[in-house]
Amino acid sequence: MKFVWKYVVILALLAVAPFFVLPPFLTHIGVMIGIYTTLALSMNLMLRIGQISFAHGAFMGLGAYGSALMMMRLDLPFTVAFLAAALGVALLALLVGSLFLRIRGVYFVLLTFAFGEIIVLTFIEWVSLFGGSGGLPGVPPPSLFGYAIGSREGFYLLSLGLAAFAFALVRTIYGTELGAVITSLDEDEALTRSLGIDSRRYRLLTFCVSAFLAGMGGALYGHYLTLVTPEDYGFWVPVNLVMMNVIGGIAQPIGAVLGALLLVPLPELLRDAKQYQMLLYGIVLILFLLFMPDGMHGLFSKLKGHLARRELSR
């Protein structure tokens, strides 16, 4: 219970920050961190079963286009469009996942990469529905309880709430029997199968939950920018999500949060040196892989353990 209250206090402090502390620019960074935390957590689920999904950019885009189109063309309220888009992405993941998850390793990566590229090309070529390369401008703002949310502070609270939901969901999953099975699929799938567990069904369930979170993150991203374009959902989206998890630490969901906190602000901080962004990303990734393979969370855990041992030795 004390552990839960710690997160409640942190969440409350973060919620009031933009109204008393954060300037508008940092509030924008906070919105993006919240959205990408949700997306990084969705990738964390896949990494826990030993798979890297390059379809997550497409899932993010489908969530964004789906929610925007349902509000613009069907005049659905935000909550309905938002949830329907995410559920639609999860349903698509269920359909394609039953085929994709038959293979593993680099072949799965290539297959999901090809799927993601097909989806992005569909966004570009189906101009009448998706608007082509120019995308969909004028995406309406979210509306909750009759109030339209158009301010950065409002989007900050939405993104924070979504990130908290995603974190609580993933952390709860890892703490249940389902989480134990998910972890065992990467560590020793043969042993898991010998216990009579249908590993493919659990992989498919993980893939669908992961896609659902990616769809929600993409939907909020589209409403925040008020513009949905294909270039925002390509190859670099899943690459960045994997990097966030590697740098933050794959073993625990808090690692995805730490990775998003570190990597999301970098493009804004390096806006005047945009040509060096990928170089810096590469250097950071190499340093973490060489010297901190367990990520930031692993480093903090080791430091905490070291301090605890020092206290006991006194």
Given for the second form:
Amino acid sequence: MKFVWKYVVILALLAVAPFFVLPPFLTHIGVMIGIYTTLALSMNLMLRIGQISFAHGAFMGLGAYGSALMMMRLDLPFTVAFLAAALGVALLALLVGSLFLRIRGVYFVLLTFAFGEIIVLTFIEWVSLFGGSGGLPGVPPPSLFGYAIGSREGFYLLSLGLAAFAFALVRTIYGTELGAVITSLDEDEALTRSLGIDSRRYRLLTFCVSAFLAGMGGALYGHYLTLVTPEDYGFWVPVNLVMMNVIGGIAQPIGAVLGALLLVPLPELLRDAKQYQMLLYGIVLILFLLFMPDGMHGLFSKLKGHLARRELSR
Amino acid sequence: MEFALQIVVNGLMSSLVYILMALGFTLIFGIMRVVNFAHGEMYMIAAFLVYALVGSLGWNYYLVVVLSALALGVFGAILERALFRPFVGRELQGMIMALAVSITLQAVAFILFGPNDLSVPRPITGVFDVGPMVIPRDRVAVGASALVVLLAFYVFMRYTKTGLAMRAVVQDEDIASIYGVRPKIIHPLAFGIGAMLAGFAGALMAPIYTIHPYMGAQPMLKAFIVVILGGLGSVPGAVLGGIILGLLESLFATLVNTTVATMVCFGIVVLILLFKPTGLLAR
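May I ask for the structure of the form predicted together with its partner chain now, the form predicted on its own having been displayed?
Below is the entire complex, every chain and molecule, led by the chain shown above.
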């Protein structure tokens, strides 16, 4: 139980931060970090089973369009629209996953990439529903228990809550037997199957949970920006998410959080110099891939181990 | 009838450039198992070389086409040696590395040349009127040059010892190395040749389209579709895939619009990956 308290304290401190110390601009970055933490965690699940999904940009987009359209066209309350959109994305993952997940390695990446592109092109082509390349403007703000959340601080709390939920969910999954099975799928699937475990079901479940998180992250993103455009959900979303995981460290969920913390503020701070930001991204990613394949988290663990050994040798 | 013929001619002229892109992409995958997401950037760099050398310094265009393709070949071999070698056989990590290289090269081009659309004067202008059809002369020149490069590539792969070694590595690297093929030489060579083919495509297309840092994305996407159609790693497959894509695109773009054409192509890609992931020409 000790570790739970640690997280509760951190969460409480983060929750009150915007009301006391954070200037509005940092609160905005906080909102983005929360959303991207959720998305990076969703990609972390896929990395766990060794199948990188490039459909996650489209999943995020479906969550955003779904939640926005259900509020705008069907007048559904936010909570219903938000959850229904994310569940819809998970359902889609269930449907296509049973076909897609048989394919492995780079073929899976290319398959999900082509599938994601089809969805994004549908956003562009189906103008009457999705609004074409211009997208959907005027997405209504979320409301909880009858209160509309239009302020930045409100979004901050929502986004923090979502990220905390995603983190707890992924951590719990990895901590249980389910997590052990999932991890074994990437390491030695044949061995797992020899124990009588139906590995495809576990892959499917992971894919659905991952898509569910991506849908929620996307939905909140759409409400926050109040504008949903196809170009926000293309090829670069999954690339960014993989990047966050590689830089943070893919072995632990905290790696995804570290990656989001590190990479999200950059584009906001370097807004006037996007090209230098991309250059930095690219070079940092190359360096991590070459010299620190375990990411930041691996680096921290290594340092910790090093210090511990020094203590012992004294 | 004339309409159909025009669609076919337009399609085939695009096909040749797609094949040029796809051959390098598929060669790199076949030999190193790296999905080279930075392939479009080789195309982009060659186009910028044409812009800098022809547009600014006024060198001879045809000379620059050959020079920039060769430069890209050297660059590709260096990339392999410096960045991709640790990832041979680790497909996912290699792919992420290719993405990182792609981001970096785009950013460098952006910093050097800015975001604006640039252009170089067309070395050839005017059209051929063949019966009822209208065929731009420069596209014919591009098609013919692409055809020459493709034939040279075919002869190299089919009739030289190095080509034989490469085909052997595509089939089975371990067995090939028993017979004295050295992967340490074949890998950079394959990456270099792949980059050189993309460089040719980029230099040839530079006067036809506008030049900007993100121009590699489209041809990269086409190469990707072509290669899946024909089978990842298969050279004859890339030729077949290129012809199919060119014709399909030309047909749907004429009848509906280009977005729908791309959607149809991706739909076919999904179906092929699901039911015949080794491509149309698989044994």
